[in-house]
Amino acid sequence: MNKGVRYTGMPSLEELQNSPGTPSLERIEKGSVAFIECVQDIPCNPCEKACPFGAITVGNPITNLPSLDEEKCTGCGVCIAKCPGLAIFRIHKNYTDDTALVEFPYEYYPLPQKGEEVPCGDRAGEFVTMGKVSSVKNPKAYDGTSVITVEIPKEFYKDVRTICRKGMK
């Protein structure tokens, strides 16, 4: 079976292993810091223009893959509206002993409030887990994308990327 951005409209375990803004395993046991989920050589660089600290490149060709210098990256976030592929996402791991952060654009309403339980799931929208909304993120400058933050158990967070809409009450 093929597998793959290209087959399936999602990013393999393959692609994000091999994806330049995928962060080291001991830069995420650091703190929050960006994931750039994003396999596919189209023109596209808004991400490299956001970022404060100069954290990403694309470069030349514009359909250069971004890289994530994980020195430079601040896990500040500003990066994850600006990606018009939702491709973004901020994790911090370690954000008390049982629990991680995931930080994701999301482009549905209703919106969530602040302190409430949600269905988390992965990249096809299937359930993982439960999490609590910790912040929600909506200001003019994000042009109609939000930013969610959710506080899950640590072990989901490489696979944390949304709210489930499927069957939701």
The other form holds:
Amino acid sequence: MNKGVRYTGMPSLEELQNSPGTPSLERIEKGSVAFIECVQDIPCNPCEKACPFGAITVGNPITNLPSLDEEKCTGCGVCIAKCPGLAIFRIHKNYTDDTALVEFPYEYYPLPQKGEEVPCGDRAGEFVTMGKVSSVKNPKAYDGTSVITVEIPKEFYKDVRTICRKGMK
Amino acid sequence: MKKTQTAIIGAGPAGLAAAIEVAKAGGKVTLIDENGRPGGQLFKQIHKFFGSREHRAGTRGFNIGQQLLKETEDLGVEVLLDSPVYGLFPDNIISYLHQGKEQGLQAEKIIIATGATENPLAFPGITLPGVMGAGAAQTMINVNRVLPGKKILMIGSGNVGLIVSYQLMQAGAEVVALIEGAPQIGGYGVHAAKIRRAGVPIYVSHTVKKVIGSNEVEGAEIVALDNKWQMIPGTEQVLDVDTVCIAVGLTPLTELAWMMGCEFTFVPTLGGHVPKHNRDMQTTLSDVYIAGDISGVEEASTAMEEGRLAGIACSESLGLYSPEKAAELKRDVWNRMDTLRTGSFGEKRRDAKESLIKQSIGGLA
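If the structure you just shared is the form predicted on its own, then what does the corresponding form predicted in complex with the partner chain look like?
And the full complex, kicking off with our chain again.
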């Protein structure tokens, strides 16, 4: 059992459920939305200004957890590359009847190609499912942080958070 | 002997920020560093910094270094490189080596910003080639672009251990495991989460029992610890690694302050013995200021703010700022620094700093 990020390096289900950066199940059903997996009171706030719709609030003190206004969030994903902790993801659960989209930051080379079938992993980097790369964004404004979207079987939207690195088991 | 108004020893984030503040106030600054390039550890920091977005959070460390260097150049700060300072003597005389020759420099004010050094950890096999400080590995990959090994064991889960593990993977190595003696991860969860997503196991309550190999690292035996930090027999496992990196904390580099005669106090939270100092970063010697990790181990962002503070206070004491103007500038820096020291990670350092400043004031002129 995951006792929490301080013990395992992975936020636990409970930590995520209690985080103001996690959207409600109702909102997740409605369409693309940000998941902010930042559960510790660290002094950091670039995400707040990154959102063009004002959907992320840190406020004062700067150690507040980022809070997501899920009605304002359009699921555009521009916050993903702005988080220095690489802790923001975008989930589009009902992308098709069977598939979901998961978008995440990625700072390793080589980058995958659009359309490529890739092994997708969970928060422990363990293989979960194969997925198809639907976009790879790496504009100059992202300052070296690539943002990758994979299309995966819908049931894994809560688990998949990365692609398994090449050469990994 | 060569003379200057303010000499700053160490051109890392604290020293650069201090130099910028003194030069901005109209002072003449000489910045001295033992390395061939200024910037200290900043140019090794390829990750995006945390903090407040008003103060370059989200910017990668080496880019912050470039900005600081450009400012020092624009302001005409004199920089002496390849110049290790080996002694500080009465009348503010600084002795350093340059091109094999001893040199002297006399300053009205001195700011010591020498940083910190990595702590060692003793275990059988520590002398084998392939065992190194995490900072050394980071220099190899990010400055010299040499991979120290292919299969790494990282010891220590503070932010240094977590970040260097991540960067070793970015450079193409595999991090086989990260171990931590304490029952909890020391650094930020988001840094830990990044390496977990890359498949790195983190073992808390574990230490290294020995490193195996005849002429170089060929493996490492790790073992679980009980709640009294004793090895639990039977929990040993051997990891197939060729490199062992040690990231078990830092100790302030204080030799020059000791030599000068600054009074010290011992603060474990801040890394050990640190020179007493007041809210102006002034030591018990009125002409000597400190900034950055020498005054207590923290992060580059706080080091820069402390550098600014020392620079402003030093300028004030030189008469370059009125007390009112200096007070206003220092207040802004303190507000930013207090912000960086909030939250469960920063509070301990803030409390330690506050009590250090409080107990130091009695000893100050």
